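First comes one chain, alone, set out as structure tokens in the form predicted on its own.
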Amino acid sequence: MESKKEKTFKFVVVGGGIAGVTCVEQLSSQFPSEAVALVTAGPHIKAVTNYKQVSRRLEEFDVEEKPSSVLEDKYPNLTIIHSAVKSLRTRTHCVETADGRVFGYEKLCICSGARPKLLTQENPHVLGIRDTDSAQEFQKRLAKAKRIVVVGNGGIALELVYEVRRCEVIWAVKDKAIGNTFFDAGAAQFLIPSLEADKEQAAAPCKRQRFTTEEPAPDAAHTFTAGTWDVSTSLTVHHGSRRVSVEYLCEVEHIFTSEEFLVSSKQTPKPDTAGSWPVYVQLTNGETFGCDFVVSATGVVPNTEPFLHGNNFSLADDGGLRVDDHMMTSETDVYAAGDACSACWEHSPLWQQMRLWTQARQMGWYAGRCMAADVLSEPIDLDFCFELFSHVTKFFNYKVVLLGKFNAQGLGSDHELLVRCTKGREYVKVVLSGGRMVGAVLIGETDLEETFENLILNRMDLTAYGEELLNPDIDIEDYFD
């Protein structure tokens, strides 16, 4: 492979998503006279726009899908290589692309993202949503659908069931409440009324994706808000009827084609699902539903396959490339960032890895800094963004802020919860351990994120305040200013 080497770059970054683009921008700007390459399979990249620092740790931004040429125009030392990676040879520092070209590198960063964890492989009626192409395929199918089944309880499922209009949705979740990845049962109960069609709010400008049974224009722009998943189709806003039925505490037991269902005498669909459907879903709670297609939203798998053969990468239990506190993998001169990697250093007690856009941006930026520090033989400390988990997004048209151990992750019984809820307006949950705030969930326009972030980071003993901490008659922002 080495004899076929077309060119050697100082830095090569693989992946045109948030992590890869952020990393390559960091390197291209810091080393303007060095050759930098971005290897990406598609003609577009995902760029961070409208960046806003909400507080010391919280950040908001939009993500726009742009032609990759915008990066080359901005950075003359950057070369975009339009191809997927076929193989990697870490011993010779070579990357082979799917179109047969070979490129050398001095430092490599793998930002190849993740792929949907599908319920079943190669079933035309089961769709996973992760990128622009799959989102457009979903929109195309939805235009002709009367009913879909959504399986999963994470960010993708949460957004889909709320944004789909004019099509019945059967939502199968394995937990006893919706949004278990992000919320407890109380927060889920607060959000559930938003799914009721008779409580629609008046139409308002919306930058988030909204899926209707109308096909998108072929030249539709691709703009989306930095949330929890990687779908990028901006669509016309329609407030039609929303019909969502939630099936709790169940998973998919079997998926039948219409032909398989007809010859099976054991399955009896619910009376309102009778008829001829392209696909039938049998759930573990005994219910069977016919539908036009199934959305598999049961999580993602790190996309590391092209890089493993012939190398000696250390993998985490979730399949990600293990990285240390300098984003380095187990292979020399190879770094990784974003969904493709697993953070395997000793974490701050207030931080955990979640495969979200905010962490993809942070990891990509930090990986670029680490690569630069290594080249320059300079020391570098773990970035402060890994001190406290922080994420701001939107679910069911509510602003959602998650801080620290927001779901009491890893605390066992050694914690207490304080909750304040105003129906239809706000939900505030504080996690305390040893009298100190270690996490929070804020739903709605609470304006408490900066105050709570400071209380968590300052490790102030709040025992004396008790439930008064969430007293709505006390202006807590001024009190702790």
Second form
Amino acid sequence: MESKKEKTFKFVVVGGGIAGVTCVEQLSSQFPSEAVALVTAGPHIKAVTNYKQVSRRLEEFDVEEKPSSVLEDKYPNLTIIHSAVKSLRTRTHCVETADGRVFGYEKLCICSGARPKLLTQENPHVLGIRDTDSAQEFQKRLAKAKRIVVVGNGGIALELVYEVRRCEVIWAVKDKAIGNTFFDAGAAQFLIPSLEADKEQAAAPCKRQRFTTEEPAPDAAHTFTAGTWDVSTSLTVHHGSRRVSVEYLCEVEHIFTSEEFLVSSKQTPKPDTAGSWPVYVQLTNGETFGCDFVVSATGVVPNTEPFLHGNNFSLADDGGLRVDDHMMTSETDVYAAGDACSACWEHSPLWQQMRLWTQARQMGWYAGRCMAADVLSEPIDLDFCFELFSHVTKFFNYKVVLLGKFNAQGLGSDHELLVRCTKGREYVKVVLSGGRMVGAVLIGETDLEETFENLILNRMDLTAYGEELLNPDIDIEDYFD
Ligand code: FAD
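Structure of the form predicted in complex with flavin-adenine dinucleotide, given the form predicted on its own:
Let's see the whole complex now, leading with the same chain.
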């Protein structure tokens, strides 16, 4: 492969997603006279637009697909190679593309993203959503569908279930609450009414409660329940054009075609599913549902295959390329960022990796800076964005801010939770450990993000403030001024 090299670039970045584009922009602008290449399969790239720094650590931006020419127009030293990387030879520092070309690199960054884990391969009735094309395919099929089954409990499933109208949705989640990746069951309870109505309830009186995850809250108010969250195993909500049935604590046992289903005399469908649906889903709770198609939203798998053969990459348990605190993989001169990588440095006690746009941008940007520092033999410290996990998003039309160990991740029983909840308006949860705030979930327009971020970062002992911390009658900003 060495002899066939068409050109050698100082920097090659693979992947036109948020991580790759941010990385390549960083490198192209820092080294305007060096040759930089972006290798990406599709004609479009994902660009960060409307970037806004909400607070010290929180950032908001939109993601837009743009023609890749916008990057070449902006950076004359940048070449876009429109092909997928087929193989990588780390020993000879070159990549081969699907169209048979070979390019050399001095430093390479792999930002090839991740793809949805599919419940089953090559079943035309099972769809994974990963990009604009698959989203369009989903829309097309949804237009003709009467019922779909959504499997999964992460951000994609949450968004999808909320957005689908005029089609019945059976939502199978393996946990005892919706949105388990992002919330605890209290937040889920807060959000569930949104599936019934578009914020039609008047704001109920505010409730505050203090509890630990070990002790269930006595007389848990209907605005939230605490501790051992008790959710029935199935919930159905109907409102106008939205019909969602949630099947809790279950996974997919089997997927049948209509032919398989008909010959299988053992199956006992619900009476209304006895008709001929194109596909049938049997859940581990014993229920079987016929539907037009199944959406598999059960997490992602990092896209690493083309890079592995013949090389010696160290992989994490989730299949990502292990990277150190300089975004460097186990192979010399090869970096990785975004969904393709697994952050394997010793994390700050307030940060965890989640495969999200924010982290793809931060990692891509930091990887570019690390590659530059390496070339210039300059030292570089881990960027402060990895000090505190922070994410701002929207679920069910509510603003959602997640900070630090927002779900008490990794804290065991060594924590306490404070919750304030006003039905239909806001849900505020604070995670305290050793009297210090280590995480928070803010749903709704709480305006607390900056203060809480500061309290978390300052590591201030809040024991003396107790529940007053969430007293809605106290202006907490003034309190800590
Ligand atoms: P990607 O954006 O996946 O980009 C990977 C790029 O690599 C693509 O351009 C691909 O074509 C290219 N590529 C792959 N293999 C090769 C190869 N062999 N050769 C060349 N190029 C290759 N996160 C949020 O924070 N908020 C959200 O609302 C949100 N919604 C989401 C909705 C959906 C349906 C999905 C699937 C994910 C969502 N995410 C969201 C997660 C977010 O999209 C990812 O975390 C983020 O896009 C990762 O960025 P990335 O650059 O690492 O990878």
